[in-house]
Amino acid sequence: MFTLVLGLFLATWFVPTFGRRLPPDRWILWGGLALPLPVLIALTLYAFTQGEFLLKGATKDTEDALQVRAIGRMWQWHFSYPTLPGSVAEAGVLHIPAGRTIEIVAESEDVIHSFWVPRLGGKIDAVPGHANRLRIRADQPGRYGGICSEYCGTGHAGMRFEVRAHDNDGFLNAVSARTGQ
């Protein structure tokens, strides 16, 4: 869209006379309507896609998810996985598997925070006395870094935490060798 428009306005800036034969009217309603009317609804649809996929829509990709549950405290987040025998809480750090989506469970004993990890997806409330889901996927193992985004007290600006995306294999060890397995 930037492209083309550019290229419309270096046409025009250039070539004194491209355009003059169209008249004003109907630049308004090509360039105004016709043209970013298609490029909109394709943008709607493709947010309404990832806003269901990030929050509650299950799929085929999403059924076989791994749930992590975030308990965010004044001034840290606690990470633990339910579904694994031997599973402790660890403070700022979330191990996942790279390729395989998970499953956030984002919880607060205290006041609101917000989880988020700009790189992997959006960002969820984690209330007190309610539990909040958000589906998160990294592609590559890599580091990736996370923050609370909700001001929460004098101590928010440390809350920060980091998320380990290993592949499968180093996952396992990872949590084993967290959980002392």
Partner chain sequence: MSEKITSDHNPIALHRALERIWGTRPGWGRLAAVNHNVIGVRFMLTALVFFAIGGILAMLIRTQLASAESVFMDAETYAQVFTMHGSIMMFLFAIPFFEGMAIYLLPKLLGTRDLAFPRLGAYGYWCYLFGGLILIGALIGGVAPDSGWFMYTPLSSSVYAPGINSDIWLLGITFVEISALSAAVEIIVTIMKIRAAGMSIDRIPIFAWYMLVVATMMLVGFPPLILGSILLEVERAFDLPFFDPTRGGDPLLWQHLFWLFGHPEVYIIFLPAAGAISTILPVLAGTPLAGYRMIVAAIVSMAFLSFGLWVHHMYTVGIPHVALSFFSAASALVAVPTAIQTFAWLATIAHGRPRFSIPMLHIFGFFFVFVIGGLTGVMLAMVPFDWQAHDTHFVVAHLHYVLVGGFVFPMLAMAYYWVPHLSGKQPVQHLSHAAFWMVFIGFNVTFFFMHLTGLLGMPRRIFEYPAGFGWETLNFISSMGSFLMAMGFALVALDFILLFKFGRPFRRNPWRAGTLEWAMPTPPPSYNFASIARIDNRADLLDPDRIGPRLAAGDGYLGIPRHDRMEVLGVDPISGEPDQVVELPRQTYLPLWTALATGAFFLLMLFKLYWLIPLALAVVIGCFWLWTVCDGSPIDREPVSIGHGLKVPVHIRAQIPPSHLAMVLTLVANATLYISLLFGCLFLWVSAPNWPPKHVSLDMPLLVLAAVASVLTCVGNRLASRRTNLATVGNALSLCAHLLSASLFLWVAFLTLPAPSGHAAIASLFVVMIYAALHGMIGAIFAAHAIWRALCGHDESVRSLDLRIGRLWHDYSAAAAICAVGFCWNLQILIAGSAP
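Having seen the form predicted alone, the form predicted in complex with its partner chain:
Coming up is the bare chain, nothing alongside it.
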């Protein structure tokens, strides 16, 4: 699209006869309506379906999504697992089982923060007074870096966290590790 417009610009500038035969109205109709409309419609529809897919957690089966509360406060993230009895909350580290859809419920205790794990996709703002939901999913076990992506004061740059994706047993161990000690 960029090369097309720039190419046309340079062609009309440097080649005196270029485009002379097309009357101005045609130029505007073809370039201003016929060109962008189909592209935009297709793109918007595709983005909508993709968005729905992501909202469901990038998977077809969304019934067994595991809920995690992510609470932002200046300048740390606290994660807890309300549906897992006996699990412990932890600051700065989010444990998740790989291959399962996770529903993050983002809340804030002070100013607006934003939960984001770049490699797991999507971000959601933690707005005080609201509980916002986002679904993420790690297909492979491993460590993923996460950051706060809404400016939240002088500690914003250091408000990082880590996502550790385990296999199922490793996950249960991790969230109950300290009670077992």
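Here, rigid core means the biggest group of C-alpha atoms that superpose within 1.5 Å across both forms. Numbering follows the first chain given and starts at 1. Owing to the predicted nature of the structure, the values given are computational and were not obtained by experimental measurement.
Once you line up the core between these two forms, the Cα of Asn168 stays within less than 2 Å of where it was. Superposition on the rigid core between these two forms places the CA atom of Thr44 2 Å or more away from its counterpart.
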